[in-house]
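What follows is a single chain, given as structure tokens, in the form predicted alone.
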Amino acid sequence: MKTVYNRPKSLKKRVFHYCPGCGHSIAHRLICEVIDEMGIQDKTVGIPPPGCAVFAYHYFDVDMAESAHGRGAAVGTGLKRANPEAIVFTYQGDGDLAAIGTAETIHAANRGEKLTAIFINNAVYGMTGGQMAPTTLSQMVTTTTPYGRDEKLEGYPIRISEMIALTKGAVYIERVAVNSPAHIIKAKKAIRKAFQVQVDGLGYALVEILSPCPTNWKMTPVESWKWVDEVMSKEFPLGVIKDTTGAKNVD
């Protein structure tokens, strides 16, 4: 029996360059499925990050605009204000959004910019060799914390979504994962809602995605998927962090 692969129209017919078990490819497809289902391909603009997803424009068949490291929210603000009818989303990693881009992100959220942020949290700097990120867990081994992250030296992992949720302009913040079919279904619903928030002009929306990084975690794909449930989600609990929209997730 032949398996039929229904590729979303807004996902280009190219082979992903991501490592086996990485969550980026899943996140890309979910975003494209949502764009197709909402019928917004012709007016969507994506902003990819420096990092593993820097070549996202090879995969998304929508307009794309590169930004400097951490400046996705600033570039997104300019694009959205210049063309309010556009649907603008940033696609950012933990080093991008939670480190060098913290200021731009928090202030964009506080202003209530009509943006959708997709935040990939894999607890390391993926592309540059697996160094410690702001989201690296306590005692987690990375190339720059070979004996484990020491809170007395490197501080604690940052729950950036909870920080952003404190701003008045942020109306919808949810943390999801892409390490199991059940989690993937919930992740798509969250992404759909985050885009709908922008369509409705309600304010800033962010979906944080816990994404496996088997290569830098030194695990097999299956081990990394289990680690998200057994360890990572204990530090970064899944679920809705803030929702002032008054609407339920779209099925």
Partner chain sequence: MSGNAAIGEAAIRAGCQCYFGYPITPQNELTEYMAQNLSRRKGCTFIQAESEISAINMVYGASVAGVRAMTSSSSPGISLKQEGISYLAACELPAVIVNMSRGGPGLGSISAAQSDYYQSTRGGGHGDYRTIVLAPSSVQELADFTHRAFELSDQYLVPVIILGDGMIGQMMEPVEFKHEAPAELPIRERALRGAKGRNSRIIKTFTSNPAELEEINWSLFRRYQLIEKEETTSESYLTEDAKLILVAFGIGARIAKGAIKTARANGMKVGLFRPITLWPFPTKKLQELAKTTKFFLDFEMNMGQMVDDVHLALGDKANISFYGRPGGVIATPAEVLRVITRLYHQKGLDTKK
The other form holds:
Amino acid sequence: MKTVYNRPKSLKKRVFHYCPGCGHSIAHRLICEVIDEMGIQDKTVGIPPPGCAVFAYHYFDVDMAESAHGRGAAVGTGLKRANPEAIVFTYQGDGDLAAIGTAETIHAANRGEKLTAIFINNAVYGMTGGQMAPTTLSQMVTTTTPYGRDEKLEGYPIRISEMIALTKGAVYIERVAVNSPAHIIKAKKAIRKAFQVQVDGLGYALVEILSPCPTNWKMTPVESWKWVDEVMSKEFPLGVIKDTTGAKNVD
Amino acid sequence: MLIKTVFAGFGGQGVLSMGLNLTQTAMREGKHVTYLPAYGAEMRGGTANCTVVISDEEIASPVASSPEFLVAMNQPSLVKFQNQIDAGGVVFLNTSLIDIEVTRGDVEVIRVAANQIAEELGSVRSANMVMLGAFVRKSNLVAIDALVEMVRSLLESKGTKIFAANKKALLAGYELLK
Amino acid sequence: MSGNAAIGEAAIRAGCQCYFGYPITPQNELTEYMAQNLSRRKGCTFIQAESEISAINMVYGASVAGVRAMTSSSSPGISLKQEGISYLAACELPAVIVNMSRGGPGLGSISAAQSDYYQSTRGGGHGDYRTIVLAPSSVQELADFTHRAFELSDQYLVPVIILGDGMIGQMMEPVEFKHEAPAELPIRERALRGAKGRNSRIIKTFTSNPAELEEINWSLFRRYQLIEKEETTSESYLTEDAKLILVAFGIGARIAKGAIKTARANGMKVGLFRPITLWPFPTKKLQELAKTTKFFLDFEMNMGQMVDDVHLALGDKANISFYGRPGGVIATPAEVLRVITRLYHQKGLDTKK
Ligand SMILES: Cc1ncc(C[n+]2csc(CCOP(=O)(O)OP(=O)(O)O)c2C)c(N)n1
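Please could you give me the other form, the form predicted together with its partner chain, since above is the form predicted alone?
Time for the whole complex; same chain goes first.
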């Protein structure tokens, strides 16, 4: 008999606390699979954020150090510079990376810090109860945009990955989704590459993951997966945003 | 009079709205009230609960050391709170979801198959109202008519059908404990 | 009404025109109330900022423009606001800052705590300054003190902090709004809105001349003395015949009161002293109480912060004990009662005449 499915070694045996249909758990698993495949479990250090993924350290069986909200890129910089042998990844939400942590993130990228950023874009602040995020779509109703996000008052959904791509230190940026098996396979490839970039010492790499949040979108899991395809990825197109690694595509 | 009640269950069972309905009805009846919900991450996936204090005079502490009443809508809530109840207090068990016994001998136990009754009435979602009806009958903290009125005003925006279903559930629970 | 919503409503009624916030538990209901009720109001602004640092600096800007502005957060976010608060204090700009505090240090817990007492009452940021700190202990007081905070801030040109906690923000109690906003909202005199018809003005803190900065500090300090004299408030409850007085603030005082009621019923002569302004601390009032009562029990939901002020006030004039629960653990009245009972007995208060 052939084993087709197994728990990744670097994923602890614990039940996820995430809501049904949430993308965080899929992203966790993919990262763990990549860590296993690359054989880097014992030198990886992860930096989980305040946010729904605050308990990520309960799931990843690697060293993990909590950062203050938004400061992952700075903490990662310190960690990596102090110990260049480590493989350091930050795990950040859209509130974390694209609002309060914008400065740290852009400047870490611009310095070409050898970090891997996993950026979960679920278009809301999940942990705090579904407030507007910088990535919230126009007209979208959240608890702090009860009348729908009004571009004139609340601005536009921000494409932070494209902004980060403008920094010279960022070498690989891709946007993926985890709302269907096909997308999940692509997402894993992107994550793998973002870690490889760090192993090769090339510079800053970031994978943005469009991640369903049925609870705060007030949808069923199935509706939310559809919504990623039909609405969200229109505003945030999937695909490689920047790749100056010179490497052949893994495909 | 100073009566403390803890409502507990999982998120989505409507335990907070049970507490809120009771609190606001008592307030409208001129009593002193406090309503204290558990909040945040604690609620997600786990148990939701709230503490309601109703009194004739000013309420010192909204935190209840030893509630007179516990309304347990699911098993973990019973486990979590049963040791806190005042001796001589009353525990309401939603027997549709609880198949263990209260381990204390010094409290009265009221059994209500809230989910089943609600289901028979048309929707399991009104299980909380069935239980609340039974609670009001036993505790006598507020008048059932006043409670029905309060539920009506809170559900006004959601249409008459929803209110009718809730009212039916409340009265079914109330009649249960004749 | 929930405590958080009550602050929002009271602020709107106090003529708050600008609210700048950032999500953090357990004060999100306030931000959401303002999104709902202030954002589309004529002449008013609601912004969910990209960080607490931005939010407090938006308050600074609105205050420079001469309108009533506020921000709110909880402990970690308040830490980020400290630089901005220092600038507000230095520039003598009014502002209202709400802290629905939670367990710390670090990300801590979202449960109610009182461990930001030091931070609130000692300035919090860099430099020699103070902020008025109001500590409400009921939803009604949240509403009343929000109004008072705007008034005090405008009157003395200092930032005012409302120090609540996770519990009081979530709690619901009946509340009555006693104050209405003026029909026409006044623009403050020192506002910068363009120098039309007058000489241009500057609002700033930096100086290359230490003597000038010293003078600014002296002028602030004189104002702080005036605030100490005029605005110190506290509540005394059953203290007249008390052999033991609990000192507690905010929600801690409510829990203490619950314990005291039972202690009285059990025949113990126990009272409560509740500082309402944490800064200025009601030192004099406490000293007066120590003339007739020799035993004090300070109770806080932290490791003992206000108790320092109690020691400063009473020195060796009284016997001071402390009981605290840090980290967001909420003590019950029964627990405090046990401490009272033990202490009462240990100190021989049950036998002494
Ligand atoms: C300084 C500071 N401000 C605010 C918070 C509250 N907070 C916790 S998580 C979070 C953001 C959650 O949103 P996001 O980063 O999008 O992650 P998600 O929960 O959606 O996965 C916020 C604002 C905090 N912990 N620290």
